[in-house]
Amino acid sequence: MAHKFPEVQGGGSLIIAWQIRGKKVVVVGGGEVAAGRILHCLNADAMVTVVAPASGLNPEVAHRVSQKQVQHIDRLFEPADIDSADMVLTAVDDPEASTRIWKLCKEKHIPVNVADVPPECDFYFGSVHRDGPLQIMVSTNGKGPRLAHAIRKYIAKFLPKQAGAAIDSVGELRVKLRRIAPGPEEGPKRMAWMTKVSDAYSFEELCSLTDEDVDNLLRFYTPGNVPPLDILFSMRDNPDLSKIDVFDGSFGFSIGV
């Protein structure tokens, strides 16, 4: 019997979450496009250096400089500016200068993005929806940035309210679970139980969980159960399961519905 595998669709990009926390990013230019690039990088906890004359900084970039959120080199670009850089972003209205920087980055094997020149980009910036830890990027592979923005807004409109809060709750649950079951032999059980939790509750229900709920939910890990939401809520300020009309054999009581 022939196996069915996904068809290859060439011409795309590898969509990844690039961890640049603590890495040096050099942004050449200080206008509106540069401001957007800078914000993306600061949101990812990068160390940003902006190379541009002070007279060319737009209000947002000037604010980043004044608040010392970025390092500022007050002059036009020089080749030494990208020494030790982990990433370079250019956003200047000078195609020849941008191409020179691109070629220099190629020589030094530094990933580079040249704004509005797709052939001179190792990667693209998409339109991003952000809600706490939730990030959703829409990319048109450099073909239609404004269309990506419209599609991103359309998708965001249908997301549950406070979806980021739900992810925070799940993240906190995973952290605490590793504390109570840290051994590598617990790995498969941890993953299976977390899958049960994610499947048992909707986004809206996960958003409603408090820190107390998360702690109480962890009590169901040992037997591998996931309680109905009403059972979990009934434990608020009443963590003694013996006073709840359920029985669970693992720690004296069992969940029954």
Given for the second form:
2 protein chains.
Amino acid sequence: MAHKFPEVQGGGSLIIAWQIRGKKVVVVGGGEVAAGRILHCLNADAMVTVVAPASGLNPEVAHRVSQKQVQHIDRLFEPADIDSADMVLTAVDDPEASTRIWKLCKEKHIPVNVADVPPECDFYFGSVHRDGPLQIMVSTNGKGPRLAHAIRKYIAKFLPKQAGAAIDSVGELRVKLRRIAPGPEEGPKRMAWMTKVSDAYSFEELCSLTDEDVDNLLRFYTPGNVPPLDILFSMRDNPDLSKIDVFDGSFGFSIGV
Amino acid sequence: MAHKFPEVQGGGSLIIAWQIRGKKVVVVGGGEVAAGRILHCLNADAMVTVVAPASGLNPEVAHRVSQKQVQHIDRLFEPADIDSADMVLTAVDDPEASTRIWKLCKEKHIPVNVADVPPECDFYFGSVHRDGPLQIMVSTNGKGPRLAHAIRKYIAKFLPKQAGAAIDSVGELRVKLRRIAPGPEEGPKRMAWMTKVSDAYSFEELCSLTDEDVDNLLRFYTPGNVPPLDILFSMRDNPDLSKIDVFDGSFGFSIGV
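Complement to the form predicted on its own: the form predicted in complex with another copy of the chain:
Following is the full complex, with the preceding chain placed first.
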């Protein structure tokens, strides 16, 4: 029986999508590494406070401060800075200060990352590809940060251009479906049909769906079918077809004649 | 000046590689979702405790219990179960119990994920590709879990077969480099050369390097060069070449004659 379950492959990390919308993240330091951390946090809608003397801010961090994208405490770190923090990220060239901050965070149970000091990190960062709702994070588990960056670029090259839009389309399909079949009693049918849709099309195919396709696709919900992609594409700009409501699942009818 | 810095793209998550080696993770529930969570945690070397009546364990969870890969508390959840937990994951069909656990974790500042209840999650899971030291996590930020799975498979299909091994090779190169050039005074030169290596080869090229190539590559450290890939490949199984120690950076010498 044992062989049918996945083998444990130790040595990895638990890769998770941390939710920091509206949460207070304190970034100690204002250099290049801090700039990267700040952008990651802003992309996740955090309220970011940067603690660093103005004289030491890198141009990107100074830009975020001047645009009021982050709060700025213009001096060196003081313990009270993290009093109400939900997360702390330090990126300063001062190992002793870093260790003090690490210990303080541990006392207060605040998740913390001390750049370049793995033992003082509750979590590591990786290289992240972003395309709308899609986020792909590459971690080499500390073996090669530059390589993580290269792999991220490699993946970005191969991903369909509409990857993020496809996810939005599927999200939109789910929302519209709930609008045309709102009842809770429809729940299982909605879920079953969405699963059918996911199984019927490959990721590349989903990436090729337009808003019009999504609307046309919804017409197959009532009979509970999912059409082959060429049928769906044939429905584009086909006003006559829009009157057809006999989708019997055989898809044997002529399209566009 | 503003245009030269990356624009903030809100709406994402902070994707991080959480470190749970040797940490106590309590999983409440023993169904299919729990099984997936447990595997994620074991792959990151956590000490996992599953709280669920034995009668309700899914076969995979029962297997992990019988193999002693996890600890098992054979009853429904009790608050004391999370007393020393570093992380709590619940996957039970009982919204009230889930909410009680969520509140308890918030009081104790323990990171928690309540399956299928986004507002009661400090973090979400995604679909993870694993190849040795390489982990690639796909998140659709809740828009389409099945789609995340499809994208993960799509990426896996395009990744070079040796992706994980390539990361190990680069890690190995760094370790061996430190052995042949150990002094701290060599630090900047080591870092500069490793950067040169990363920049000289694409990810696909790095994936094609053998252990022998890595050893041969190290011979270019002293003169501070990085050879074109064809030169490196020409050095394979070439015992005469191993006596050559005049890499002047021009690479104009004949290989294998």
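Definition used throughout: the rigid core is the maximal C-alpha set that superposes within 1.5 Å between two forms. What you are looking at is a predicted structure, and each value in this text was computed from that prediction instead of being measured. Positions refer to the first chain, counted from 1.
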Hinge residue among 231, 72, 138, 169 (rigid parts rotating between the two forms): 169
Swing of the smaller rigid portion against the larger one between the two forms, to the nearest whole degree: 15
Supposing the core is put in the same place in both forms, how far has the CA of residue 187 shifted between the two forms, in Å? 2.9
Determine, in Å, the CA shift of residue 207 between the two forms after the rigid core is used for superposition. 4.3
